[in-house]
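Just the one chain here, laid out as structure tokens, in the form predicted alone.
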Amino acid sequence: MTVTLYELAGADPALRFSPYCWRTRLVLAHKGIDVEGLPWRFTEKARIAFSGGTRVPVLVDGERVVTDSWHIAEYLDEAYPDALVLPRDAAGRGHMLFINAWADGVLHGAIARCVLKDIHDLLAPEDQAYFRESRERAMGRSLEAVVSDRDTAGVTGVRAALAPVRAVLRRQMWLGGEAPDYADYLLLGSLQWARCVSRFALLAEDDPVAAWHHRGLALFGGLLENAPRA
């Protein structure tokens, strides 16, 4: 049975850019599960009302409906345990939760300072109005003002936020050690968000994070590398 995944899309339905949806895509690929991706947009909340939520990803597996990328990863490990992505023990799971929270709370804010206006520009008009109003209210300034210093303070902030990742990757190939695990997938999802919506370079080419990113882009037959971009 094919799993269905509702994914955030731009005006072009092929352009999928949610970091959380990309995390789920990578977990599904890791497990070799076929997926049918359905484009969803910010102003289409009624389409996913059946999930009990208002955001994607929404995964439908038979009669089971799961929301939130972390909960989806947990569900997929339970339902398809042959290729686990999350640690089984409580300590390992807690460490992974910390990485998840760091990416959501620290890295995404830094990336947003560089790409928010680019996201706006790839949306359909009705989504542009929603996106601008909601993001400008949250940020307390215009989208243009948010990204005005992305060439200086903005990109510096992203690279500084990645310092702990860089330290690990100087010692090993993947955050998961010899092979990628959910830590790699959640961070690759974050960078794929920026890669799909913008051509602005977040990483210096001599950065160990950039070398790791190139390896990640090649995973699963180039799943990330071959995705449509703005």
Second form
Number of protein chains: 2
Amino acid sequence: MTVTLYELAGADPALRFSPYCWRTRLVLAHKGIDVEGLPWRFTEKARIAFSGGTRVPVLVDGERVVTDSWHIAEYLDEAYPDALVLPRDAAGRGHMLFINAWADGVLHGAIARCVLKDIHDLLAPEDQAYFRESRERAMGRSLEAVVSDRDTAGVTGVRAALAPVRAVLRRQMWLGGEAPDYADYLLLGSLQWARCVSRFALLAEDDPVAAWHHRGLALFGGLLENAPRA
Amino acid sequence: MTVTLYELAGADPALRFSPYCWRTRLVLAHKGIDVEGLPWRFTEKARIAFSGGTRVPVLVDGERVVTDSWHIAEYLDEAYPDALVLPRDAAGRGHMLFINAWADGVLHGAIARCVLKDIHDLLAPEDQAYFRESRERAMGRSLEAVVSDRDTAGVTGVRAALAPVRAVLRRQMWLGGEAPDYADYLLLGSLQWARCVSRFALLAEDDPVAAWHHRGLALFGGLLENAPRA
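We have the form predicted alone; now please give the form predicted together with a further copy of the same chain.
Full assembly next; the chain just shown is listed first.
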């Protein structure tokens, strides 16, 4: 089986950096599903209009089109139930959704404060104008101003935000226990976003999160480790 | 069966407000275990020295003494396995611990910014001096300065911090699914802390978290709703 995945790309089409697309990539790898990744740019809304949405990831599996990384994970667990990544019960599903929403809101906000300008710099020219205008409007200041204190407040904010992750990793190898599950994948996606767009070091080397990240980079034959970086 | 629980109290010994003690109270109620709650004050370290620690909750169950709300929940699930509150598997346990650590760090920090001065005001005189000195040293400013913008940045911070909770409650009644589990209890404990120490309104009435909170207040015959408030 091969599915098609529309993925956010930079000026270099090989540079794929969306945290949400990486989540889907990791779920597909977990299930052993082959994927053809198509590069997509912010300004190519028309190319994914068939999905009913304006954002990636967009997964095409035969006749089926699914958007949104969470819904894609749910779909893949239904369609390919051999190696589940999400809990089956409402309690476990709710807790996972909590971690998912925390990453989207808290963690991504903290990471963006450090790498937003780097993202701009790797985009294709038509995307750069869109990205700068939309992000500067949302944040109320220039991209340069957002990242100006990343060496101090920015990186401190990311490391502080990761405290709940650290609490779990003090007890076990993966958020999923003895093996990774979707909690690991979604968080690896967040760090892969930062890793692909920037050389800025978010984690201290002696952070338990860094040790976990090294384990994650090696998963699936180095899927994350070998991905092109800016 | 009756267990003994040392609980943080105000000048009024009936006023019990520690979020961590409320977590334990809710687990005990969930399991139908009778509890004798003993009021304890910050400056009474000697009274709980037998526990090996300096903080409450301290649970005494026959010969067994357990400290720390998370360890108490684990102990109670082991000793009274009829109505479990924690997931049994490492993945589910890890996700729950994540939510627990998030509440302790992120949410409690945001709530403290709003109610720290109210806590001070309800304490016994000897605790007031200890509380002011230790908290002002930790926060680098006076209690009055900490809460000075609670009507604006303070309350906005609490509501923003609750975004991951809101994401789950859009899909289900409780964080635990169709019935509350420890994720609900720990978060209800956090809000009960704020509710017992202050009349300051943290939640907007139309917030899905407020609707969930009302359901939580009614649990176990109104255990939370009927608790004394400052």
